[in-house]
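Next up: just one chain, as structure tokens, the form predicted alone.
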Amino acid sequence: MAAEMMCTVCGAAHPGDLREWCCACGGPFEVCFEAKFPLHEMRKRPPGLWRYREALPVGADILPVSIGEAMTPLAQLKIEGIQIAAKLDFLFPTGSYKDRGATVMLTRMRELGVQEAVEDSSGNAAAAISAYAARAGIRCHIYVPQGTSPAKLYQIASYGSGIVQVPGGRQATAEAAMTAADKIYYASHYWNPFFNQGIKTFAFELWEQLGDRAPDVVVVPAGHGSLVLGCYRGFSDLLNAGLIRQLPCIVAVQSTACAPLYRIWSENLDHLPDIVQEPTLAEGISITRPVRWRQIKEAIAQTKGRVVIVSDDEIPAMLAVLARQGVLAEPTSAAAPAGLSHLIREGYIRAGQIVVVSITGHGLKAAEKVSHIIQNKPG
């Protein structure tokens, strides 16, 4: 594949087949690639993210590492009396939107001839990468914090990945994986730029489902920010191809217990602040040091978006609101619609706008916890 990679910090160019996971300066890479949309051919293909093959930076002759991902539904819901659209991205093979990134990244790894990889995650990313690595026949080692829930470990292990439990928290786990990555390919869902290239298919599907147009506002949860950047890249690709007129406002939602991106946005910081991580129901977005924070800040600014914070007190009620409309989400996935509720009450969202919220993970992944939360919600 001819596409090059560029460091997002120092701007240095690198060959596309580079296996290092970051630049010498420590910055993350981005793929330099012009997306194409051959509409006539594209629309002959089955609905699903690989219908946008020419918009993805993998070789045309490479067989995708796929588990039959379909185009996820766009369901109409009511929040605060306003009709919005919910993109049900938990309806992927492993139960979360992370399959978008995993299928593209593992396809690229197949193209590179990777035989063994390491990843650090204890949640949806680990499950997705483990599943697609199994599909690709690539040995996978998942580093997780010691004390990770047995349910999560079961899903990861069921795909055949080796699990390494690391004493300490999330940062210690990442550091251990990075050390292992000196010798093994680092299939990181936040460092690897090909994972994020897969996430942008979220925007492509929305464009088609909305009748070849962009929404006015997209609301997504943000930890490492892959959905923020995926929306920005995807809609930018469509804009550059002349298929939409303007970018939607992108709203990122964080938990009050861990909100570095909110601090950066609200205080206009030019550095990553030190954050004390507190326990939260939205554990999937509890990330203290998102490595692509500069890109996230730029994406929010370029789309005239914003960052919103929600408390744990708001999650149980929103889980119930979703469930009563037929959508069973995991706790982290309730953060984005809870943030949307804020926006509606503040007047940022108005009736008549096309508003989309992402529901990222299935409630069956945390059925016991979701049941307990909903049954014991205040009021």
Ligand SMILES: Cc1ncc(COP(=O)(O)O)c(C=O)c1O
Given for the second form:
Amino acid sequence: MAAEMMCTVCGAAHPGDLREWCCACGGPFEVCFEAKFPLHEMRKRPPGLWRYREALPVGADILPVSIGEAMTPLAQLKIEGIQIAAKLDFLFPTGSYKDRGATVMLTRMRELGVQEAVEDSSGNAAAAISAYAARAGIRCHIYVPQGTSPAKLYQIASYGSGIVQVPGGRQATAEAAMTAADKIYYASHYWNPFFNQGIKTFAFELWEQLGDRAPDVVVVPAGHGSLVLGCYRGFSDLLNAGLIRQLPCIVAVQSTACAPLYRIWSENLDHLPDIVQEPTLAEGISITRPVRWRQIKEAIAQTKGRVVIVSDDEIPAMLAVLARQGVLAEPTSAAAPAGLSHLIREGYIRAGQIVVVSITGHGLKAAEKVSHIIQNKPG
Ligand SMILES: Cc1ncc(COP(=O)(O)O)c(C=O)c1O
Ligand SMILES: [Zn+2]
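Following the display of the form predicted alone, present the structure of the form predicted together with the named molecule.
The complete assembly is shown below, putting the previous chain first.
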């Protein structure tokens, strides 16, 4: 399909089938594509993200790389005494919302005829990309920092991906993957713009589940910011198609242990600050250098949203609040509802508003850790 890409930093146009994964200026790409919503056709299809296929930048004749994803439930939860809606995005085939990005990116890779790919992540993105690569018959190599826990690696390895352990931490791992990407396709969950094109289906599902309307506020966790950008792009697509009247406020939640986006937002910075990363239970959002920070800053500003930080003390309590309502989340996934608690206590949420929080990762992925945390929570 002919969708082009554009550099988000210098604005240069690039062909959509380019194998280079970033612009000559170093900026990440975005896909230039007009989403269509043929409602009559769409409504006849099964619930799930491929019902929006005309709103996704892959050819109409390409068979989706799918594991039968369903529309994720929107459940009522009580937080700080208030009823809010929680989108249970951990209920995807690999146990996290990253399947949204993986199913669309791998379908695009099928369309391009990719046979071998590399990705760097030790967590949920790697698991999702590995599962969908297996489904597509694409060979996949996952680069992880040396010392990554076996609990994380077993899921990735089970799907058949090769694992390359890189000494020297996350940045060194990213650089090793980029070098490998000189020769093989870079299926990066943060550089490849087709990944976030998949994440935007979060917004489409919400719009339908709320009765063809946008919520007032959406609260999401943010490291590289795929959900911030997916929400922004998805709701913008709906706005441009005349299907909603205004964008919801997007609230990004970070950990106090690693909060570059908070610094950028609260200090209105025009550069990525140097961050000293502390250990945190919310390890999935512990990202010092989110490459799409400019887009994230713009999305938060355009939607009159904000960035909230939560400390590690708040994670155990929120994991327990969720579990006592039947929702077993990963520690990282407790950050967004913990951030929502701040907003409620501060009066940012007003009575009658429609507020949605995403629960991104399944607690069973970190079962031992979660049960230990919940049982030993203070108070
Ligand atoms: C459970 C969970 N939630 C949220 C995130 C944050 O995603 P992003 O880095 O795109 O902001 C991650 C990333 O790995 C995750 O694993
Ligand atoms: Zn550029």
